[in-house]
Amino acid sequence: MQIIQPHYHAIARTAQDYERMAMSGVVAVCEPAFWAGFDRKYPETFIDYFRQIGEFEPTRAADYGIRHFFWVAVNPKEAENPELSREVLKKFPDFFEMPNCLGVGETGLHKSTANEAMIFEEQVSLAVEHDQLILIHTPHLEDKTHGTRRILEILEGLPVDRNRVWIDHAEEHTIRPILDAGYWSGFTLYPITKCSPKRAVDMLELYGRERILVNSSADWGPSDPFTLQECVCEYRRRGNSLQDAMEIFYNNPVRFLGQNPKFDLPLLKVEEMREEAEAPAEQPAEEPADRA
């Protein structure tokens, strides 16, 4: 089965993770910009980071036959410095021109401060102006409900195409408002601060698979990209079909991300994959007999 990892911080992971993902069916990864573990002080630091995930990481992924795409954003944890944030935002259009950049993400809120909300709104407006996809981070744990509500309020006042907006890190108490408002929702399989594979499958069974993206968001914290494969196994263990699994873990990312023509992976059906696998191998042309 082919899998797409739609939210993955490859810069924090080893080449062995790429290798293991390739061996378990992952054909593409998408890397949003995120917090470095400390607050960056200079615009150039962000620019070099964007270049690393946009230029170098694709070469590491390609060594294992995996496509790599990326996003640009000022993480909400660093939005408390509006002057710095705006200097970085000026450079976004340069990256939008790159052949593997999908849009603005992950922007959003962390503590839902006034500065965070202001820079979030400016990033969304820039994405709309340049016809880019949008990936939004919702806060952790105790601020999840309030932060998600505040994000929805801000988006309500902006001219966004809701089908081109993905609100990530949803949990049982926040998924319904996101889906009801017409946005895509993401489940993040991350210990402690987000949700487990079993909880994600529970939510899939409760809310269905429409406009749902499942990801590991693996980074430098206590995380593992293979929680995504664990989720696939748990989903199948409960009796769901292979085609249904492919719809969630491959075709849904294609449906959302493919709204940017740079993400050109095709939708797949199990029958088509079986026919391709069962097709006889093309025989090499016979070598002409040596002339006497």
Contents of the next structure:
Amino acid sequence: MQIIQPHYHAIARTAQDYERMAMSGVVAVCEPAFWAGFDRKYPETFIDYFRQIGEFEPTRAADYGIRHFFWVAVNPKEAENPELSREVLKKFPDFFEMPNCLGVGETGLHKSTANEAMIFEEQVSLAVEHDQLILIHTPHLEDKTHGTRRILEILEGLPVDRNRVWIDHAEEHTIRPILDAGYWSGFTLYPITKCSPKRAVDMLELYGRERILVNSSADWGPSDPFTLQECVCEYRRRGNSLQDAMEIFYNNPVRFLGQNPKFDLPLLKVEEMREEAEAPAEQPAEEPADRA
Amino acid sequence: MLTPSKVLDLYFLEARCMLIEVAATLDRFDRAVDSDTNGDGGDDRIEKLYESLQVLSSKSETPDRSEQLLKLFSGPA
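If the one shown is the form predicted alone, what is the structure of the form predicted together with the partner chain?
Full complex below, order starting with the chain above.
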């Protein structure tokens, strides 16, 4: 089965992850910009980080036959410094020009402070101005309920096309308002702190698969990129077809991300893949007698 | 021996995660019962789970909840 990892922080992972992902069917990864574990002091540090995920990571992924795409953003924690954030935002349009940049993400909120909200709004506005996709981080743990509500309130006042906005890290208590408002919703699978593969499949059973993305968001903390494959297995174990699994774990990312023409992977149907696999191989042309 | 605060620092999130998983499992069971047309209501294992939750929610004189649960889930000695 072919899988797309729509949210993956490759910069924090080893090449062995790429190798294992390739062996387990992953054909593309998308890398949003995120917090490095410490607050950066200089705009140039962000710019080099964007260059690393935009220029270098695709070469690592390509070694294993995986397509790599990226996003640019100032993450919510560092958005607490508006002066620094605005200097970085000025450089976004340069990255929007790159052939593998999908848009602005992951922006969003962390503690839902006034500065975070202001820079979040500015980043969304910049994305809209440049016709970019938007990926939004919702806060962790005890801050998620309030932060998700604030994000929806802020977006309400902005001229966004909701079908081009993906609000990530949803769980049972936040998914409904996101979907009801017409946005895409993401489940992020973590060993401890966010959603588990089993709970993600529960939510798929409850809400259906429309406008839902599932990702494992591997990063530098306790995380496991293969929770995505675990989720595929759990989904299939409950009797769902291979095509249904493909719709969620491959075709839905194509549907959302493909709204940016740079993400040019095709929608797949299992039946067509089978026909292609079963088609007789073309016979090689007969060799001329004098070379026999 | 860890301090009480250190125990929470180290294990709160893990326990939170496991409790949410138990909650999701019970929800899954209830939905399965609701949608089952053959009258399959499960069996007494579900009651064992509810009994175990009562053990977890009680303030114990001695910290032996895991032992109590293992006895609850054990067959006859």
